[in-house]
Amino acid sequence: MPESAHAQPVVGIIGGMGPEATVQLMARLIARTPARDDADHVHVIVESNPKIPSRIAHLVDGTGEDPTPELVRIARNLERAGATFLAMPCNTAHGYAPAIGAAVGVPLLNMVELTTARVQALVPRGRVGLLASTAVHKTALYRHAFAPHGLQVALPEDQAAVMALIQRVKRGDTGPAAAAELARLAASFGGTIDCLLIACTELSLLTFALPQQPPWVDALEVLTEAILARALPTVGAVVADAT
């Protein structure tokens, strides 16, 4: 259904990877919308399904069930429910973005492409420290996205520690100690990077502890802003009408 058929765009969120990252995206959308009343907020349809087959098991271990059919099912359900565009707050799952996009008639905001553009604007032809799941590294999602722009990927020395921290967040540990561990992992790159990229939406819950240097980009924040940019023209008109 075309966006023109709606009073405002409707975002469909393919969620549950993980559940708290999905909630964090929604919370950021609410916090960053210049709303004066309920009606000023973005129309959101969410399917938060933590039972989507493991992307890690499929991409890294090579033994898990392919999550593509479930991701496509959710995308089609959201489209049928009235979503005029889709968003997926999981970097790893963007390995399946081409299949999702081909299965629906509405656009999928590609968080990897959007984040790459943000990083390039910040540090053209720079060296980017990448904190992400092992599956993101194995599939070279960001390495492939960066290559045409002259951006280089720097990987952490202790990827096991990164995965351990991601699992801590999935268990609900998002407190100061976990945030301090993210800051430690960021600092482990030393002076070898021009920019840090938080490319796991679990880690996005801990960015409050990151120092300003080196400059950093949070892929979940980029996705939040892209959703609002698509919806805000109408939202802004609603706010203006209320004045």
Contents of the next structure:
Number of protein chains: 2
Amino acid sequence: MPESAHAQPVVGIIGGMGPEATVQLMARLIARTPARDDADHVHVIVESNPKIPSRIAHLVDGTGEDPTPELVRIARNLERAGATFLAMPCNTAHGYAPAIGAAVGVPLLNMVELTTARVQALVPRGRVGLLASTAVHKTALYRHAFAPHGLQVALPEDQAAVMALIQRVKRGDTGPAAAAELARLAASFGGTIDCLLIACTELSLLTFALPQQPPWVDALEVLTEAILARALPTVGAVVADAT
Amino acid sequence: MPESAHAQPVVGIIGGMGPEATVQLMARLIARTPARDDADHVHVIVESNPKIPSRIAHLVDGTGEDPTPELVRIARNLERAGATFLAMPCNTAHGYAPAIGAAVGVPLLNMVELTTARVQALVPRGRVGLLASTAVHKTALYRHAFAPHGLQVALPEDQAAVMALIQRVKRGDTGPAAAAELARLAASFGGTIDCLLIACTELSLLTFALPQQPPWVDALEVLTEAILARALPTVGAVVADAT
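Starting from the form predicted alone, produce the coordinates for the form predicted together with another copy of the chain.
Full assembly next; the chain just shown is listed first.
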């Protein structure tokens, strides 16, 4: 009998980018699981290494250490520890997703591709306001993913303010004032976009104060649902119906 | 040069008992760390397996499967993955701590012993109201740890209400009404105790509404500080000063 007939799904989380986003993903996995007792929840193995070399320093400044070797080491470590598939709650780090995926024998859920599919279903060929790190813009991570679907990327007027907010979250401020700043940045697109995309897991911690218009998609939420769809077949059916 | 001069501390967390308590420990580690950027945080490897056989069913009912083999497997898995010390955010599971500690080559921080030392420092030879699972009472986990220090355990009048509250948290209710129920159970000891001990990590999620009197100790908070003291020497000094 093949191993998969016996093996329970175990999600391996490549974490620490930042640590809060990793914890937020774990908390959302719990909150979105209809559970009556511990055993209903998902089996998770996490390596949260906050000392993974900065993706931003490497991709934007071009001076920082390449994080690929450490990301690959963690992915292999999680596979060896028993993970049957991997997820990485950091949009910027998906610039390294091909290298990570090639280094392991288990699938890596690609948050950027999953999020692109969600956006496409919501606003086909739409114009999408992208709130993300400068490294995501510079590597054109979403621009490349969007292109085959005819989706367009709109950049915020004040990218420096976006980076300042990301750094603020990394210093531990996820309070109402920080959330209001995210809402202000969202509003700054005016009527020029069809949809807003929150594509930085630090900013995902601040979505609680976002208005419903324009409609928005949070990449971390898309990843959460994709993990549950794979790990909990029943929940997966529910999520698929709702999509 | 000794290994410790090179090796960065990596805490391995034996988690999933329940999953919320594991996430809460990780969130507290982040919140208690004075961080200016990701890299200031602690390197953590977590295996959160919510399907570890029930400690309560094994210890109280005497019918359930023995969780020892799975706890030992996880501890060894974390050691192999690179953990330099281990922690287990579940009071009840500390009944198996000797078996786990004997199976690995890295230290397991013992939450029960650490908490006993904290209580002893706060109320020497005091009478301590113990809010914990029935399994903790039945195995006399804290009674045995307290005895050499002359500390006494006081049990709540309504242990069934304590267990109902623990199950309520495991179903996902950590709201104000659940927290008010913890405060009611705390008050039910009246003036008969010198200190209250929250010794169930589900109940640790509800301490936000506890009054300051009687003074209380939360075992999960003690474990959080002990992990930081070991993983971040600077913070450790601060914590030690404050104790």
